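The chain that follows stands alone, in the form predicted alone, written as structure tokens.
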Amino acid sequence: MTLNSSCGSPEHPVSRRGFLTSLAAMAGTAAVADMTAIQVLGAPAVANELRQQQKRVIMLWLAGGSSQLETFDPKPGVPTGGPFQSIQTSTPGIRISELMPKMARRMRDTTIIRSLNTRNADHGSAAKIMMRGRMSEADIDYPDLGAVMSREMGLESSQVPDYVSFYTATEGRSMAPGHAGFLGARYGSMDLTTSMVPENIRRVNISELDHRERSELRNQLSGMFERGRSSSSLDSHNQAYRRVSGIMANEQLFDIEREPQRVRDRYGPTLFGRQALAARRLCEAGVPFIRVGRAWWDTHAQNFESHQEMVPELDHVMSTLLDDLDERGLLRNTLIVTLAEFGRTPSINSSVGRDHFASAWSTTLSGCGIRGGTVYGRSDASGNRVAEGEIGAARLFATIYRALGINPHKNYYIGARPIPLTDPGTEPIREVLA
């Protein structure tokens, strides 16, 4: 879990760090005060209401850049196509790589977009674009999709996190961490990089009475500090503290061992599968945005061997997740996005690899608000350029927002300055929306 503990605010000269240090003994153990409200979240009536109304996103982040040619836009029989064939899907006329037979059988909820041209093939900056939907600007610190979902779909009364990111691989982790930008730390990510369970959330060797009394003392000290001061930073901190309390009380949400063995077997033993199952549990509990990072797809060498291993895993995990959500009545309100920072070159290099490629690559959207069993856009016969329906990151994000019922043309504000949610003039792709 990554927390930004610095204030940096001119609103008050008192050291925030110094004050928080005095609370350090309590900070890891103050959950009881909000436990009643937290536990209500698990009540059947509340859970059913969330299923009916609250929208969610699960992003399968294929870090490093998966190959569109070995997944959703195969080109068999041409020099750039590689050794794998395409197979017919359950939707007539749509073919995908033979490495994805399970997704081929269940295309009914998925649309493939084959016409991304994002014009940036650098890992770091491209990853930021594909998490934020736009280019960075010197004077505006844009939030990423998870932070926007946290802001738009998070419930103030909820005691579970709004934005969770699983990324346990070391490769590429620093390239696109969760980023709240100008929305502020309240909407930032819980980054799980070493474990599937947040660190330091267990109550250790302390009775419930002591735990409650420490929580009450913390509230008293916090109230004393706030007296006579008005600060958005203080409000943000208190909200974050209540969320930490909620996480402590809901630790079991991250524990997939609580799932029946048959469900765990269904997702499989891989870390990617286990994290996807954890994502489903968090989604079911009302977490608006969960990213599951699967690294490392940067196949400059031995592209085909690597994809022969990784694509079937993606096929299995993605199809299992879609089926599980569908069976639980969650898919109609949950959008599944497969995304990376870019695709891979049609040309095959001397190391039998494919290099970075942003000119004509693919993504998929499944579930909430999406017209399944469709393809939008087309790359040319060799896969070197977009032949039809070219879009960039902004239009993809406008489509995602519209599918979730969020107006892509709305403004946020920094002071009096309006900041549009997507680049001005950007329209969603109507053809893929339900």
Contents of the next structure:
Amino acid sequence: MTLNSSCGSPEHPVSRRGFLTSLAAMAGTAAVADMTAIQVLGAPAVANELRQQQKRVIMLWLAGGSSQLETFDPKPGVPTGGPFQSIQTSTPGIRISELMPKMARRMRDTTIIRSLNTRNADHGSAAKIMMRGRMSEADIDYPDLGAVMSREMGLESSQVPDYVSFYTATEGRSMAPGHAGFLGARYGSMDLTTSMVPENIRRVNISELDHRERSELRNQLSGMFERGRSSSSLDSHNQAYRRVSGIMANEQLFDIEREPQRVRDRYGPTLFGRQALAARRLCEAGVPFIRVGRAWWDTHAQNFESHQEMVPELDHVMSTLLDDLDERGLLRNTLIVTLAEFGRTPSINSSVGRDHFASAWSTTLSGCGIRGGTVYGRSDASGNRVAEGEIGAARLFATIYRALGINPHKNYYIGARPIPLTDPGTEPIREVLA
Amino acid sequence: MPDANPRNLRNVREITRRDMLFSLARVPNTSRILVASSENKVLELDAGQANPTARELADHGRYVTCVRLAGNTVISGGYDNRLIWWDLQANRQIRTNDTHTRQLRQLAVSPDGSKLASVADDMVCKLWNVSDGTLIRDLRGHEERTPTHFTSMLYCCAFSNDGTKLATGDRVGRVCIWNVANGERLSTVEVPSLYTWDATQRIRSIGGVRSLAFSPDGTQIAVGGVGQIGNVDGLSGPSRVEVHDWARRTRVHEFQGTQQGLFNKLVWHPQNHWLCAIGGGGNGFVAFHNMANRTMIHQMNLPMHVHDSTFSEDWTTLYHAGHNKIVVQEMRP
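Next up, can you give the form predicted together with its partner chain of this protein, since the form predicted alone came first?
What follows is the whole complex; the chain from before opens it.
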């Protein structure tokens, strides 16, 4: 089953009724799938303990491919290095671009991985790889990180969604939408595109009292129908209604206007900043996975000016988010993943741009389970190749899972067929784990 | 002597380089040029030779973005936020100024050679005495932030032919006209067509005012850059020039090149024979416009994105510096 994403674009209008109906159907299907097709190898007690720890992920998705040379792997002084200098960070020996002074001051919770070689520099397929941690296969539809987190960390009793994705720019939105794959649509994303508040949960023409009375009537009728019957399908429908009702009751979670002005000022006026603040609110409320898509970094021309425009925003938003999570005691259980589908070429083209590049690029992990103030891997002097510690998407994902306490070697099962969470033989990068 | 004819424009020399050259000045009455290099230095070389050896002058330690010559003094600026003043004859550094707080973008020397204007991403234009390097005044009229709260940039500046007025142009399309004598802002001209803010597809911007030139009588200002771009990933908009009556704040003329990219340089012939617009996207281009009847005289492509150009005194030779190349062109009568 595939999720009809409520992307909100004119091409995909989704009515409230349609949303509720599909959500109920999704939940029902997923519940059936859970019991008949997909099983998780591992003691339920372990899984439950993990869930109770409320581990979460916020992914800052730099869609289009930000430049590692203008962010986390600067190469000043070489022909490929560009015009910007590197600056010393709070961790001796680690330097990042001068465009990121705020992150430079708070490296204590962050590890930089400078040795990604993901071998795919096409936006669409690379985005899928970096969201799922592996290449697509003809007969296996892999879930992305958000869906896995939804599956592993989502609480059955939760009244908030398990996977929320903000992606407002239209470019690249369709290249890596939230994707539950074989896990089933129950673990799919709530996609927020045109608005920061899910349009379909707004109680537009119905009062709180009407809403409660209707809910009570539904419960009464449902209870009468259930009497003497036992069905997983009925349970899942009720579960779905409870979840939808919970989400509706938590509409204010998405409303950053409820934050004090000083907090909103802290995140800044840009869309990325406001969505990061919304992500923090959702994280605080227990949403296991939130992606904040910041598009579009595809700087084939005027790379340096575009990065001069966009990197300070990333620096501000990322550092503010880390500070805010830390101050609220959330950072130890929240992993911030700053990731793109690829990086950008060391060579500078005639339009003073950098092109797609997947051979030696960077990502960062911050917070939960991470040994901060570290760098893993190294690109060569020109930035053209990985010189040390080469990893691909699978190893990055194994590291992410391990940081969150999820066994990267666990299997899901489709029927009797074991499907490992990461590619077989893939080990986490122990050097960056706390 | 008959006037040089743009229709006779032809390439006479290409000098291949590994660096990007962002700015160009020429030693008067010679083919010796000074270029601002991505390899952090100001270089002097003879563009009359096929394979010239470059002599290193000022070292900025970072990209050099602008170089101009005032008498015997070479002045350069770059991403190090500094101005370096260099005695060309004695081949030594005279002084440095580091009062700009962001990278410098462009320099202009007044026609009499007495004053220097510098613009930088601190959004300040500074006016200097060339003779002793003292600061005359700061000119502030450009916002540090774009309307959508991002960092802005101050790209270019140009003096009028009589040296009494100075124009400065920024990323969002604002042009300020200044009284050089007292620093008064005489006018502000908005040219939003040169700035593309993509709020829907890519949520970032491109463009800006990249070149300026006063008309010979100083009443009009030509403003160059790139028109509105559908896909800001590249320079896929039309190269564009607008001409404004700056006192009345009205647009009197506009033209778009057939090529896509930025017009990085504008030169308005002192007898109003033409307005020359030069720039690039993936490659380069040069176009001559008749400003009297508003027609295109001639245009041609160049083998590289051109960042800066300069003419010889008799207007017959045109020197271009850009991406990995220097090109010399001639247009005989």
